[in-house]
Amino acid sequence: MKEKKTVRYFDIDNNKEEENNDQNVKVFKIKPTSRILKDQKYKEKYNVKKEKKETKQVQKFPGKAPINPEKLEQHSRGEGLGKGVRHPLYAVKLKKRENKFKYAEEQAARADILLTEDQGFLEVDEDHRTTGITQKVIADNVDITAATKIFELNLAFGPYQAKYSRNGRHLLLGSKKGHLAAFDWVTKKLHFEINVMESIHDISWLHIETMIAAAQKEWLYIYDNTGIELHCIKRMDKILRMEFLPYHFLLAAVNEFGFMSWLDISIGEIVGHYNNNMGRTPVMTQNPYNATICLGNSKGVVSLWSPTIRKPLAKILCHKTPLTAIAVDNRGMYMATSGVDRSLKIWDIRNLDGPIQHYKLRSHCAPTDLEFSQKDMLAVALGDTVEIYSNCCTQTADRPYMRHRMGKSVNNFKFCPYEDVLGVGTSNGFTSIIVPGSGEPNFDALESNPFQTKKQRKEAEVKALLEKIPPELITLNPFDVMEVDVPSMKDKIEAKNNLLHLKPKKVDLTPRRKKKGKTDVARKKIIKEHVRKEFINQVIEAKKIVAEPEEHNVPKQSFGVLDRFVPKPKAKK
């Protein structure tokens, strides 16, 4: 029998032609052709998709790693989609949008692992407590580097008032006998040290750390950060408090007569001004959730405000003594108010309710300054004492988590942002201490950053200014804005429905019986016409009542017996 020749069909070169001799085969050249060439690339890329077919169904964990619920809930932007939207289109745009929300809450709580820093704290052995720790024993704990945090400056020119800028890297300071100077407090380089030769009530940073406001004796004076003067306002006099609202870029103050006033330092106009008609009020602060203004008075009572209604948005009575301080955490849920009755409250600021906790401080004398940390911990003043609670506001606090002795008397303190450090100012200087677990130890750059350079605060400021929000939008809810004003339409009804007018009556028209001479048309045109008479009278007559002039019972003055030659009105006829 004839063996069988095998024929193998491939590509050659035609500079290469090889014979295979041992193997019957028989070689033809074939040339290379468009076709050929596809089927080729077809082949290899459909084996490619086979192998990759076979690793998914090997990999263990196939997809992305599922996400910790507890982790969505600190992202989450709120409830989603309700079912009350009827039209489809707009439920499917809206619901578009949800899923952008849904996925940015994703991408927030999977980007947590990048955050490397951890919330400071400190431990103790059980037989002692946290406030048994002093400043020194900090010191020889820490690093170089977090020791520099803790020094003291000793001034002569005090009692001092001191403020952090928003990045937390620059510190101002001021004083009652007008020395005022700002500098970086973490390399300690100043930036410039003047005397007002007058006495300086409150001090604050504006939107970035090269202008300073400063509320001198009689007016107020902006200032750079070379100590030279920018500024008099002197529409803005003898102001006791002030508070900058960066997001606005309002800088609003209340003065010793009660005319508070609301300044936009972007356009040099003043956007509010009027009387609260609640005298003296020293202390002040502001809500960072809706940028409203509180305000203590003698009587106890907190007021918020806003520059473009003339009466308070909400009145609380929080304590039956005058206050001293007020203070509202980052997120604007929770008030602490104390008074001269050395007594500490927490409120829900939110719902106004509470007080939510009630403290009785064991102290000689009333708080004098009360300040919260990124954190929520809480620094109240008391004398020479600065005592600062954890976890104060959603449980009952036992004992101080800190407490630190200065032996002069506190004027007020601030906490550093970014950082576990409280900067207090006394009656002889400054006092920087340490407070572990105060600070946000992840910082955002592009909302504040402390390491940002001349280029990029540049261009914070110009990005700040586009997105300026307009001082109408200062309101107690803030997402008003984004609801249907339907009380308004309610109040318009309503005013509609009150407005004086008399409906005329149905008239039935059907005659009873007929009569001579007299047709249906005829007959139903005398009844209307003797309707449409009555309902005329019945309006002029209402008219006559609402002109007619409230009389009041007014004493008149008599004349004794010449009391007859006094005329008497004309009745009006």
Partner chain sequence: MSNMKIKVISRNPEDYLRATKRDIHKLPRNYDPSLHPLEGPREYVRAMNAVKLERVFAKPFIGNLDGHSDGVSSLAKHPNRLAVLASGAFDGEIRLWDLASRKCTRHFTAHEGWVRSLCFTPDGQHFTSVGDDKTIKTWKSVTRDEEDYEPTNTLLSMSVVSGITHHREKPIFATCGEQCQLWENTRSEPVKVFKWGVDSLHHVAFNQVETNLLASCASDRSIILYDFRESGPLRKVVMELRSNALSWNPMEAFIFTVANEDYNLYSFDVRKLKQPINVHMDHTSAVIDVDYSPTGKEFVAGSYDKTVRIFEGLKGHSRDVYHTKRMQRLTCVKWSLDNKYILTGSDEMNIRMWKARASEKLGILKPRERTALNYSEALKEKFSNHPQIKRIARHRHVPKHVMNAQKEIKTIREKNKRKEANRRAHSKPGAVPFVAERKRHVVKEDE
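With the form predicted on its own in hand, show me what the form predicted together with the partner chain looks like.
Just this one chain is shown here; partners and other molecules are left out.
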């Protein structure tokens, strides 16, 4: 048995003195200082459980540090199977696997403390709003290197489009009047600058920053980072919009006549080419979560496409007016759409029923572009202003997080990956503004690295090519390939249906040893008849399943006395 405590201090909150029967307990009176009070409060707040332990023994090595449940949720791989498995052997096996998953989740969540950079933010007093803070104020309050990220380029060749490379280091500009330029926007080093002497409709980086694609007046051209034309792809003509799918090495494009094509740039082959029958679709974006292409047309319908399936994977009527822009967030959870009626809707792209949020924008013109940042801020282009909303998907935002007036009309914009920067292509040039908190502060160097060296880039290219995902795997749920393939009822019925159109098997009745002069005609006949009958029986069984009428569980509407006048359905023969 343990010895009782021989030293006791006064409790601070209850001033009542406890009666001590033990004689040998020393009692000290102490003055409650502020520090002790603070300690006490802290203990009360956090160490509810600890009291239990103290009754036993103070643990010297209390084990691993607790994990933030939010982080755990972020890395979660689903709920697990629960008690669905009947066979004890498989239950044990799956349990083991799930333990591994759990361990991986925990490790990933723990690794978060190793992240070095913090997310950006912009905070003001409660009575002020962040909306009013201008770029000038921001430039004055941040460090010099960050301040250099605010800049403006005045260029002469009409509305500009801008796109950042995947690691956020390089910027590509293409203008309606043929001006094409690429540069490292951080060091402001120009790679090349040419005028293609044709209109440029869309531009895109390919998998690395040495190759770009430009959709020109007639055909698609590929240039390298010195401006040399590498390819002219005449099979892809009159392209309106392009998107590059980096993990599949596919350049997805839609042209003026509604033909969609997916060009595998690693082998130069078109893996999908068909007309979408949606009319002119000037709005296009990709869903980075599952690499499907989202198209918006003038009827307000958003459709999702994959290269190997010629029908849309899903169609949603988002607006009753023509669509002006679509944006999908990085995790593939939310889709923002805007229509000519100046409304902005946020959708849950995974279940597609009803908009989560419906905003009516107060402006004189409809939004021309939308874009989600890596940290789920939504930028909206309204005429000559850019408004950035934070946290507008899960809750209704009543005012923008930031607003920036350009003084010239906005053509398109992109958030720079891994930076708090929004690059805006305008009617006469390019403007880069800072949006604190929009970018992911910690990059994964094996995925995309802004500080990549040439050699690293080459190695990463080879690796990426080895891991090129085949286009057939573009589906709505990217985890389809990891799930158990259970034939659905529909598949089963289809298989049965196929059986109806089969011919009965031919029976080969050549005897192993020929009996000369004897032919066993009757026996052959019997066998053949038997096989035929078997087959017919099978078909009848199949027909029964296929033709099984859906059960009418819905009770008929009753009209009371007038029921006798309701026409009775004829029994089918």
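Numbering follows the first chain given and starts at 1. Fair warning: this is a prediction, and the values are worked out from it, not measured in the lab. For clarity, a rigid core is taken as the largest C-alpha set superposing within 1.5 Å between two forms.
Residue 89 is among the residues whose C-alpha shifts by 2 Å or more between these two forms once the rigid core is aligned.
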